[in-house]
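Presented below, as structure tokens, is a lone chain in the form predicted on its own.
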Amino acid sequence: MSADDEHPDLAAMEQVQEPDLDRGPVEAWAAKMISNPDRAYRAMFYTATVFFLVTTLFPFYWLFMVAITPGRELSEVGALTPGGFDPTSFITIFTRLPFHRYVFNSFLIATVATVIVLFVASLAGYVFGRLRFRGKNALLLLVLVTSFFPPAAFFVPLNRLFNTQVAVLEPIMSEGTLYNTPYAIFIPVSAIFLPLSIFILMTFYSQIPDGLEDAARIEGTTRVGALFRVIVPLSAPGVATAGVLTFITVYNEYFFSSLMTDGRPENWAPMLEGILAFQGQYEVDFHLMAAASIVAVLPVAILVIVAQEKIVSGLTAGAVKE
């Protein structure tokens, strides 16, 4: 006796074929996505990527079109094509103004502020992340509350402080004040952006096993030595994330930079002051402002490209617990 004779109902069900359903294009696409989830995930990923690239890169493309269009033909700039071709704008920004000095000022101030923030945040992050003491949570909350205030709330006392003549500073500063000096810029911005770096580094430092630090201290290393020789190298993604975020924020900072200087490049005026210098009283050179914006963003773009792997791993660390 065959298997079909034993199970006649099963054989009959196999012979009956289900008729094709009359699905529309959307229903058919949804059925394919449900039957093949990997394909659905890839489609969602590519859609989100294309949307992100278009919305992010199109402003830079528009800036480039405005930059290569002659000033008298800016009204002819189309949706995807420039109104002309004149790449001399990228040269004019350096000949009309010392724009390179503006960029250098912002770059140096951002670099110094980043170094200060990372050094202080490493010490504070070690204390909050690896030590136990009474009142730690309250003190950490007090530190984080500082970042909740807008920068404008600190301007009046800081402006009076940095414009006060100090006898000790007279041999170093021409007027005996910190006004028109880089100290009046990177000191307040470092203090404002310090809490975020402390929180990031505290999170990474607390995940380092105690055995590694104990092994370093058995070899005769102090706590500070173990911090910079063991903990910081093992927390490289977090350090890179905090450093890059601080650098980008300080590099693009304008509030304190514009109010603590008189706008001249020799007095440490920032990059944004140089861009706004192409805005006159009766006319605005939009093509020069666009070219200056593209040149000013290059240092940050290069930094992000170089450190993108560390940034991504630092931002996603701890998202999945194994």
Given for the second form:
Amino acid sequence: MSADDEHPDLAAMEQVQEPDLDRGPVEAWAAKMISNPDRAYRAMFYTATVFFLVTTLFPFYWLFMVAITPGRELSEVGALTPGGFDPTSFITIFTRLPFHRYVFNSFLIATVATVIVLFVASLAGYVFGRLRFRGKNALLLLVLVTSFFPPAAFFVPLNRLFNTQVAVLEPIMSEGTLYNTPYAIFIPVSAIFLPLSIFILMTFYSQIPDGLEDAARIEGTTRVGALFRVIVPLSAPGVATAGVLTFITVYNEYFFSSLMTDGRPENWAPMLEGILAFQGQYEVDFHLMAAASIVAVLPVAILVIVAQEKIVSGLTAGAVKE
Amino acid sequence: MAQVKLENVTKQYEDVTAVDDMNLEIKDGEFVTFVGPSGCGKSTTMETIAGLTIPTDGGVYIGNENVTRKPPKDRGISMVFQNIALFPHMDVYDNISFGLRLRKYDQEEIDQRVENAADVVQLEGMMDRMPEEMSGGQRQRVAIARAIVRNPRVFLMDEPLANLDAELRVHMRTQLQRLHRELDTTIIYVTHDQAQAMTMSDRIAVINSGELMQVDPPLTCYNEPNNLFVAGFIGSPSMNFVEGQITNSGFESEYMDLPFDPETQGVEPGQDVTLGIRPEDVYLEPTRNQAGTPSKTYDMVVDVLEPMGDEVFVFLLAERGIETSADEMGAGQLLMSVEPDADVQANQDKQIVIDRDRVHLFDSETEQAITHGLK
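Starting from the form predicted on its own shown above, please give the structure in the form predicted in complex with its partner chain.
Every chain and every other molecule in the complex is listed next, the one we just looked at coming first.
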């Protein structure tokens, strides 16, 4: 078969190189990318991945470096190298201060807040996602507006409220106030993070076919029973997403948790107060703060790894789920 | 097992009346089908019986007990849905036993009942399959098993066969009839498909725009429709309607007249009436003896033939050049069905007769039937 018989397009494809043009290395590289866009996409993917990995993981690496450097040699820490090796910081943080108690406080507050938020947001999400009634959109907007305020706007009234002595609380609470109790933390924090969860769950619950709820109600559940037996299990990715987002935010929350307690661990001071407690009046134990930070990340890291699969499908599949 | 009674049931949505003052009594053990075009309120009526919708007005009684305000779970009913509605996160056993487990039955009793129900719908050996691993027909059988396992007083079915393919639908139709015989439970069935309604039910309730048009056994609805709507809805292809007027000598219209004595038929000269005749009651002139009481002969032109195999539908025109429209049979058009071996060709001139015993007369204004068969 001679070249004349070939289809002109095929002939053009054969000629990868155009020898007449004298190209510089950049031009040649660009031409290669244009003729083979997959390479360009792959290159972009790796560039983006490396960028995100470095920006997210480098701080951890640096924390770790600082954490294993002995306190006296902190000035020796280089850009990439530790100033020495002394892993005892990871033990000192628990002996000098009850750092485990701070972590436990935050963990407990975050867990309780997550449970409350998921329960209330499930009921609200059901109402907004599945019922039709007058003024629904206005009400939903009102709920969402709460999350638009800066938390600081709520602080003064809440602080006054929680420092007010309530006679009913006196037998159970010290001094009859909510100040220095976990309630003073997770009540406002739950309220502030509730709208986001309501919104996530509303989207998921609205996509469960009506027939399934009707079937559950006929089989013997109430509306609420159908919600928790059928709608919630089928919306597991959405519930996991809302739950993990709430847990992480509350666990890392500092504003309310530091202001609603006096900073002592036995008064439910949170994990961040614990990290900052290694900052003395005359010296700052950066290595201990670094070690404490790494330890504090662990519970969240474990939670995310466990729930990862659900979260990913929750963030991506929500919109198209049947 | 129980009778069901609807008393002045009305359901109003903001600006639509879905069900309008409906009164209906369904006997114990009866198989009643709600049939009507989509959006006619038949599903809403069923939902009020199920308790998924609370009626705006009126009462629902199941077994003499007023259940109007009771939640669905306390009504002793079960339901099969159009979209089948198996719980996708549970296997077959969990789906079937869902209601029993909620009612805290003994494990032994649950196992026994699930086994029996699965036996009735032939689902043995599939207990640990997930719904997504099953075919449409199998899922439908699981849904039926879930409905029968609780021994409901009333069994509601909302278009249960609509999502199945044609072959399976016909098969399930006979299965449901056997099931009804076996269970002897009151069954209320909703469909828009009048073939399902005709074949399965003891009585059919024809519903249009939220109103009950007729409640009678299928053949009564077919042979003695109460009004124009039932006459047109029941039967496929639909009844021929000719709009005309009563004169002293009988029925007269633009293209067709039928002599009779108005007095004996209970009509008055000058009254606007619609004459109805089913396609199978129209005969070719040579076979006029097959008609019970043949009418006079009409001259027609064959327009189009639709051979169905066992019969041929023949579209006739009163004269050449009559305008035909795609969506309905207009004036001067008539549909007849003939034997497949009949000598009919398109564009032929043919003479036909109609069977006077099978002529229906309806008042054009009230749409109510006046007489079935000329006396």
